[in-house]
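The chain below stands alone and is given as structure tokens, in the form predicted on its own.
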Amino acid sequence: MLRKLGTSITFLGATFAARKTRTEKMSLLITNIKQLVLTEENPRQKPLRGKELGVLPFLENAFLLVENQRITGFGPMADCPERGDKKLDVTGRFVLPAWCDSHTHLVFARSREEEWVNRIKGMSYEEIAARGGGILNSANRLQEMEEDLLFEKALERLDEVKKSGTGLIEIKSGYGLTVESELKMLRVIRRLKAVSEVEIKATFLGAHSVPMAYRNGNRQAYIDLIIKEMLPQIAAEGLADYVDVFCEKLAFSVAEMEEVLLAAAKFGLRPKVHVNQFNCMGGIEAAVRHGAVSVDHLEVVDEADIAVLKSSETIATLLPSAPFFLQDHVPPARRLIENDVALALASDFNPGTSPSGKMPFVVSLACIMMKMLPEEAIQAATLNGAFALESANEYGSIAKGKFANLIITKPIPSLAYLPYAFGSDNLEQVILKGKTL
């Protein structure tokens, strides 16, 4: 459902300081906009839940005024100011926020296509990660990887998910399982915020596999390597924004989970953790009573699960091109949706399960395998996921004092078109914090 807001204009009087060097300080703007979509007069402070969800607000034949990377006005073309030191006319075009990924496991060494093959001849997902394959393989990869080359991969594939429209994002650890590793590549995020206009947070995932060294009755020593040597030395540089852990029978346990949590909150890292992508465990209620941002994959859910997420404040975040590359359980969408929890999407971009960052597939994905309606599935990938990476404030919707982060589609017919093509490059202009790209 879209909802059309009233015919007031908003402006925003303040001026606000650029948080890069290269700050775009011209003002722009955007004029006869067929239908700017997510405005928000009053921002909100909580991310949408249940039939909310599907309620999309929206203003048709629009303005929409960008100074010094914020969004400082908007309103219907009746009320167009005069100033812009550039202006653009998208006649026929839709303007959205840009979109939101809380999940990307962006840094790696390279890509596992001959798993993929694999898992077409038969073997499923387990049995390679038995065998020393999946995250082991990237690990083993990545751990032979200099900063420097791992550094000019990342940038380019976070170019090429910036070029599809998003705007922020979270990339993990993960693929180290070392400790020089595990920093090397939480430096190479680092050095990625300093470069992108992509917002990043970084996570430290560190409880991503149990390596091999440590499986036969050693589990315990590298759970102490991660409480006493990773995560002392991460807090120390400010290297994580958040901790993961992969709670999974093929990974750790919740008990292991939560020591995890329990050591990464001494150092104020707040979880966003891996749960129900094959198993319910009980993983679910151990994360939010353990203050979880977010609850992420949940392939598999269970009453149980639904009944704790509906009373917390905890962001189940939906990933489904894994199930879609993996052809694996669906997340329940609507399930959760009926019972109002509240829901995001990201794109899970890592090089097993799922290879591609793009947000609008995950958008069409979200449509088409889960049944979401388009409104719900773009909110869920802008604002909501904004909210699961407390970003809201200045992410994730039209709304005045925000950051410009903006997705122009070419000329369509219908939002909905968007998710329907899903084949189509509908998207004609990014602009990332005032800066069209």
Ligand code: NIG
Contents of the next structure:
Amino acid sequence: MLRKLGTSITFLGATFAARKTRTEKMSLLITNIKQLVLTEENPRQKPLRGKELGVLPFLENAFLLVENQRITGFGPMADCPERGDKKLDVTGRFVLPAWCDSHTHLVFARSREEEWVNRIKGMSYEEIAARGGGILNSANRLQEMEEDLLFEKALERLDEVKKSGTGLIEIKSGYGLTVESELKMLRVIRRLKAVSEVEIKATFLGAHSVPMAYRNGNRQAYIDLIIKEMLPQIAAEGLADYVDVFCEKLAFSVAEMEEVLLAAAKFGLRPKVHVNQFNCMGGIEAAVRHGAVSVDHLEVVDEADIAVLKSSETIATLLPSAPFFLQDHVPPARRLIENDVALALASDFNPGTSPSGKMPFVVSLACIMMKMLPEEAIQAATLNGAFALESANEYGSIAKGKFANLIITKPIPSLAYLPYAFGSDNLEQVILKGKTL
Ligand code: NIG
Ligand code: FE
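Requested next: the structure of the form predicted together with the named molecule (the form predicted on its own having been shown above).
First the chain shown before, then all remaining chains and molecules of the complex.
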């Protein structure tokens, strides 16, 4: 049965691969755009900070030209060229860059709604985790599942987030927690990279939770397994772009995180880490010292954390769906913006704390819960997300030379309507690398 399934999935993979390699040679001229959002004449080299985040450049009544998958021109309709094999009139619609979701765990075996029901009844996320639920529950399921089926399930989720406008995404391992299963997860991510129009970055998160067998005085043996066995194999196969550690009381200490980050640095992996989800432990300062591209969650931060971030290049990535789902914190977006910290938004799509990867909802939550302005939230979920994946040279804004990763809205009254009308489906079309989905 499983073997049969494997064959059909391989076939499915081959079909997708063929679809992907067919490059879009056609040119596309989009006309009568009500508002072309996040245009850049000279693409930024650094993420937006402080007041910059609220200044959203746009063009009214505009055109956009796409050739060979990339944006090759845009401007006011008065200057619209007579070009394009295909023409698309989008009167009344807004055009935005596709979302750049810089933090997800979308490879997992199955959902965990029974834990969620236990939380409704009063148990906390930490209590469930301490009893072997949570991440360890997901790890048990994933260890049992064949790679082909895991791939198929992840591909379904990726297709779903693609439809909601995500064009660049980060996907983590971290539900394997054995050498074999961490490699299995990362190989699934590599297969997703090969077949999907969505651009993918892979992050190795072996240090997501300490497996039960290592919890009684034996934690160092698990860290050693990560450093001596997992990292060298992952590096040899080129399976990861970044390294992550869940630095938290119920997971790994700051010292343990530093040990993993030092080892990963030898293989050229830069950190993007989970810190300050429940407790301030000094993880932000340590991660910044190790050259972290981003520090993610930041649901609780103290003055020392802010001071460190303010004078660093590290991006603070907020994941509002997780504290919304757990109903435990309101991440301090306004404080971070007021202190000129570079801020990105991501979905944290995972079965435990954020069972949705829909970026339009994340943008709405950012405005509703954290009081970000629509302009700030949109830029944090696109251009700053691209910076949080070191990919802003190709993604995250409407600029000549960048990939034509575009969202076309339905006819809507204003840009603010997009996050305001949370939960409603306001996207009409998604174009990735010049190709309409
Ligand atoms: O980002 N906090 C750590 N990791 C995930 C949750 C993992 C899980 O519960 O499965 C997060 O929230
Ligand atoms: Fe996460």
